[in-house]
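Here we start with a single chain on its own, the form predicted on its own, put down as structure tokens.
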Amino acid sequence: MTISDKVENIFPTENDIPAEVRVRALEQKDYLLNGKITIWRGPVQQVFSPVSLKGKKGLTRKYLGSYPLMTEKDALEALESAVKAYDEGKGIWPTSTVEKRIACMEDFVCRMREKRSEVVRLLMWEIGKSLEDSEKEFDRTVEYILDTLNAMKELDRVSSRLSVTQGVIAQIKRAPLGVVLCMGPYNYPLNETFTTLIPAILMGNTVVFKPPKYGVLLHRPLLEAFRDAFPKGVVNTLYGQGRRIIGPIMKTGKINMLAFIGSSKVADILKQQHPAPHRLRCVLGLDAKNAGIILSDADIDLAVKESLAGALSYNGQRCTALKILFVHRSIQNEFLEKLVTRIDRIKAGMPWEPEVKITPLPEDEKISYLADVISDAKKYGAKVINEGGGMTNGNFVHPAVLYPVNNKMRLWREEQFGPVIPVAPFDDIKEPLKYVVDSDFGQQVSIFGSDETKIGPMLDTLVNQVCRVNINSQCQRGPDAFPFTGRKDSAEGTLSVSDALRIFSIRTLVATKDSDANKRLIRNIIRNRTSKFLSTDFIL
């Protein structure tokens, strides 16, 4: 069967769907507000899967359900619920002991695990992620929460002692910041959302949480878990069009911290809407245009394998994806031949199929966008060098390798966020290095080679341009214990298991002069437990 035939017949009929992965439409008519599952009686947004089904009338998108289209009034109610729960730092949650917060989160994890199959199935159907990767995302999220709990215990242990310095007795701990607005991305709607939501909650903040545009329904099975595990008002959900519901709550100035993963353009708009941007703390995961640099002495088979995984995992819809490859001209022919050969072997199909790698895309507008950037690259001299590259059917796009790309093309500077691989030849290492230096983005880069005299000096340049240099491997986020951030327009703040706890809190201390009377006072406060902050309890 040719690539053209495969693309043309990529979608199944309703009867072709295995019984074990079928999904019923979920009509979500509720949301979490002030500790209650509140019924929604207003307009709703219908949800369709990127998967289409063949029928007598052609292709029809699979209907998955609907969710509330909330208004400015509803958004302000969600915000006020979080503000009331925080209560200027006097609320039950911000004044809870670390041990109490940990217990609540452990309860949440237990409840979350019970919903694994529901969440995984919706994750697969809503964004077209393979079943295997959807299961990995859920399991990795649970693991992330458990690792965060351990990091929280260790952080509190370090803070459990008093210090005496220059005649001053003090205890230094971390305190919450206030009300946090959490907005995650559609490509990892569970995992990346929770990498900000979970530490924000654990540190004593209250939260307004808006799921991404794609990947909304998968959060519905967890509403009761949030409701039952945490005090009322700690977690409040918000659904609808971001322009309609996010602007009004930002403009109140009552959001103390913005946790957003998306485009830098949207992040700038959100920050500018806050009346006191200098008071707004932010942790932002933004755009990236990570480059892969394949040197003349690279292990070509390894470079091809890693480059392909880096460029096409989840259809290239990852901020950490390799979005442009620079290949030394002396090995370009062999590299490209092997790259194209391996692409032909990649399994494309429906998310539930075993070992599938290329699936339909959730964004409708992405199909025409990718066609536009491919056309633009051809206009300036590039060619699609793999069979069927760029062919579409519904929301499915067959991967395209474009060669040679140059600085006149949109693919040179724009983050394609899809299954398109631009490849540029180079003769002098200064060429790809200049690309990285001149780029508006500074997340990661990958180098493939074996000569330490070449790679060593490159590292010294690149570590001051990006925040992670990968040697002979694709760009990636994990392990979660490692810092995840970026320079330039790629990020603000650092996320990792331990960094996230710090970024959603601030160091606060209680201090007094070293005198007998003050020692007695501090001793009695600790002994009689009249303060939850001032404490020498040690969590095991």
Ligand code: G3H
Contents of the next structure:
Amino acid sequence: MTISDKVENIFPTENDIPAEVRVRALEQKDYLLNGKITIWRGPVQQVFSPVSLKGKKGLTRKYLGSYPLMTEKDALEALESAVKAYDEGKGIWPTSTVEKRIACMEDFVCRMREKRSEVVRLLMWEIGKSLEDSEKEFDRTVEYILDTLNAMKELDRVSSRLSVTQGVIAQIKRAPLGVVLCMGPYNYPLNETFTTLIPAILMGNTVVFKPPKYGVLLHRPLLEAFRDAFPKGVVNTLYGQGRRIIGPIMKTGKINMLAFIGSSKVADILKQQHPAPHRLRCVLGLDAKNAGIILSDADIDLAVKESLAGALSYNGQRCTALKILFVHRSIQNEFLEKLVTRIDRIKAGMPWEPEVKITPLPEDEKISYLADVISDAKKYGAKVINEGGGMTNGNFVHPAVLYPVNNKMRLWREEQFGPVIPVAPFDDIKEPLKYVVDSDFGQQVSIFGSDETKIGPMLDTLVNQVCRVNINSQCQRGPDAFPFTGRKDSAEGTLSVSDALRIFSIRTLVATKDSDANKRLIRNIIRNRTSKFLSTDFIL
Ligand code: G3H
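The structure above corresponds to the form predicted on its own; please give the structure of the form predicted in complex with the named molecule next.
What follows is the whole complex; the chain from before opens it.
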């Protein structure tokens, strides 16, 4: 079968869908507000899968259900619920012991695990992520929560002692910041939302949480778990158009922390809406255009394998994806030949098919965007060098390798976030290094080579441009214990299992001058447990 036949026949009929992955429409008519699953009677947003089905009338997007299209008034209510639960830091949750908060989170994760198959199925259908990767996303998230719980215990253990310095006795701990607004991205709607939501809750903050534009329904099976595991008002959910519901709550100035993974353009708008930006703490995961640099002495097979995985996992819709490749001219022919051969072997199809890698894309506008950047690259001299590259059918786009790309093209600087691989030849290492230095982004880079005399100095240049330099490996976020961040337009703040606990809290201490009377007082507070903060309890 030619590529063109494959693309033309990519979508199944309803009957072709295996019984075990079929999905029933989920009409979500409720949301979590102030500890109650509240009925929604207003307008709803219909949800369609990126997967189309073949029928008598041609292709139709699979209908998945609907969710509440909330208004400014509802958003302000969700905010008020979180504000009330925080109660200026006097609420049940911010004043709970760490042990109590850990117990609630352990309860939550048990309840969450019971929902694995429902969440995974919706994740797969809503954003077109392969079943295997959807399962990985769920499991990685559970593992992240468990690791976070361990990190939290360790953090509490090290701060359960008093220090005495220069005649001052103190206990230094971490306290919550207030109300956190959490918004994750559509490409990791569960994992990346939870990597901020979970540590934010655990540190004693209260939360308003809005799922991304795509990947909303998959959160519905978890509403009861949030309601039952945490005190009322700690978690409140919001659904609808960001422009309508997020602006108004930012403008109140009552959001203390913004946790947002998305575009720098939207992050800037949100920050500017806050009336006292200096009060707003932010942790942001933003745009990236990670480059892969393939040196003349690289192991070409390895470089091709990693570059393809880096550029095309989940159709290139990862912030850490390799979004441009620089290949030394002396090896370009062999590299490109192998790249194209391997790309032809990558399995494209429906997300439930075993080993499928390329699947339909959730963003409608992405299809025409990719066609535009491909035609722009062609205008300035690039060619699509793989068979069928860029062919589309519905929301499916066959991966395209564009060569040679240059600085006149949009693909040189724009983050394509899709299955398009721009490749640029270079003669002198200064060329790709200049690209990285001049770029607006500063997340990661990958270098492929074997000569330490070349790679060593490159590392020294690159570590001051990006926040992770990968040697002979694709760019990636994991393991989650490692810091994940970026420079320039790519991030603000650092996330990792332990960093996240720090970022959603602030160091706070109780201190007193070393006198007999003060020592007696401190001893009595601890012995009689009159404070939850000032305590030497040790979590085992
Ligand atoms: O979209 C950005 C994600 O954080 C990337 O994570 O490298 O594990 O796919 P990943």
